[in-house]
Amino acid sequence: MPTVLVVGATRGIGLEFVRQYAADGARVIATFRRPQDAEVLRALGARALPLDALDPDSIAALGQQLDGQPIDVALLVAGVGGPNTTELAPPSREQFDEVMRTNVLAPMQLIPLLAQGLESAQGKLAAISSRRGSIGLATDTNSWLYRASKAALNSVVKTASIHLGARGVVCMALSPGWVRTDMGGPSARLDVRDSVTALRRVIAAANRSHNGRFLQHTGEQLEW
């Protein structure tokens, strides 16, 4: 029975990962921020652990609770979108700090804590990025703070893949597509179930040749 960790599990893509992996019999560990969300995760069969991604002490506490437990799949899903700008409108310092701390700093603090468990299981680390994080594919100016954060997350994953890949861990940045979630909105093309089903297929098929890659939910390799 594989062990799957979902960081950012209480809504959207993260919650659907919990639902699908638990339904397939995986041992799921899922993080929540609000106490009222823990029961939803437990009702799906997950072990629910508290985590505030903006609090280094909370991140450290999660590492202590995991205590090097083997992790077959670690999913870093937690993220925020920030201001929905269409031009080069400067973000406030508060907006910058929230987006960058959630989307970049938190993964940089979490990955080292998960390294031992991933190495023990020869597991897979997948960070949910976005096609908007691709510098090479950029064609518009929408949400440039969010774009910058996901480009930075991609760099974090690529760097982690060099260290962890040498230890048998496969590290990937994944784009889920435009998904109908709170962040993606009601006009998005993909249902969350279809996106997660496709992402799980990509994760399951990944091997060492996929280490350090940026992949679309379809399996297509994306330009950094």
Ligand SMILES: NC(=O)c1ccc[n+]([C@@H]2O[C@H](COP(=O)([O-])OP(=O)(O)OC[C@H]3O[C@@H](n4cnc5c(N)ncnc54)[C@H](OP(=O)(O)O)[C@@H]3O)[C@@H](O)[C@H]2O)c1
Contents of the next structure:
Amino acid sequence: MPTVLVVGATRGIGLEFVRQYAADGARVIATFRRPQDAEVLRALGARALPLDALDPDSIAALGQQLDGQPIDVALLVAGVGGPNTTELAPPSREQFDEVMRTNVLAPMQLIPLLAQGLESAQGKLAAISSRRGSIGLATDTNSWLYRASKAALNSVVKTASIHLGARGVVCMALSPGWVRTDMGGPSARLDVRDSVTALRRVIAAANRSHNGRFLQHTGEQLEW
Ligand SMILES: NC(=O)c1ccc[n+]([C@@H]2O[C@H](COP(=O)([O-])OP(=O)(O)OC[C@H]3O[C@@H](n4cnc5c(N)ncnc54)[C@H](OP(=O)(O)O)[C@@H]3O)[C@@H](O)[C@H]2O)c1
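Structure of the form predicted in complex with the named molecule, please, following the form predicted alone?
Starting with the chain above, the whole complex follows.
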């Protein structure tokens, strides 16, 4: 029975990962912020652990709870979209801090805590990035703070892949497509079930040759 950690498991893509992996019989560890969300995760069969990605002490506490246990799949899903800007509207300092701390700093604090568990399981780390994080594919100016955060996250994953790849871990940045969630909105093209089913297929098929890659939910390799 594989162990799957879902960081940011209470809504949208993270919650659907919990549903699908739990339904498949995986041992799922899922993080929450609000106590009422823990009940939902437990009802799905997951072990629920608290985590606020904006709080380094909370991240350290999660590391202690996990205590280096083998992790076959670690999914870094927690993220925020930040302001819906167009053109070059500057973000406030508060907006910058919230987006960059959630989407970039938290993964940089979490990955080292997960390294031992991932190495002992020879596991896979998937950070949920976005096609909007691709510098090479950028064609519009919407939400430039979010784009910057996901481009930075991609760099974090690439660097982690060099370190952890040498220890047998596969690290990937994955784009889920445009998904109907609170963040994606009601007009998004993909149902969350379809996106997560496709992402799980990409994760299951990944081997060492996929370490350090940026992949779409379809499996297509994306330009950084
Ligand atoms: N939806 C899309 O179209 C789309 C496209 C590309 C990439 N993505 C990426 O996919 C990931 C999931 O997106 P989604 O659409 O499922 O978003 P969502 O429905 O808004 O859910 C966001 C999740 O992140 C958690 N989260 C946010 N800030 C957190 C914090 N400080 N500490 C702990 N958890 C926190 C939320 O927890 P709470 O419930 O506690 O707030 C929630 O579980 C994000 O990284 C997003 O950037 C989404």
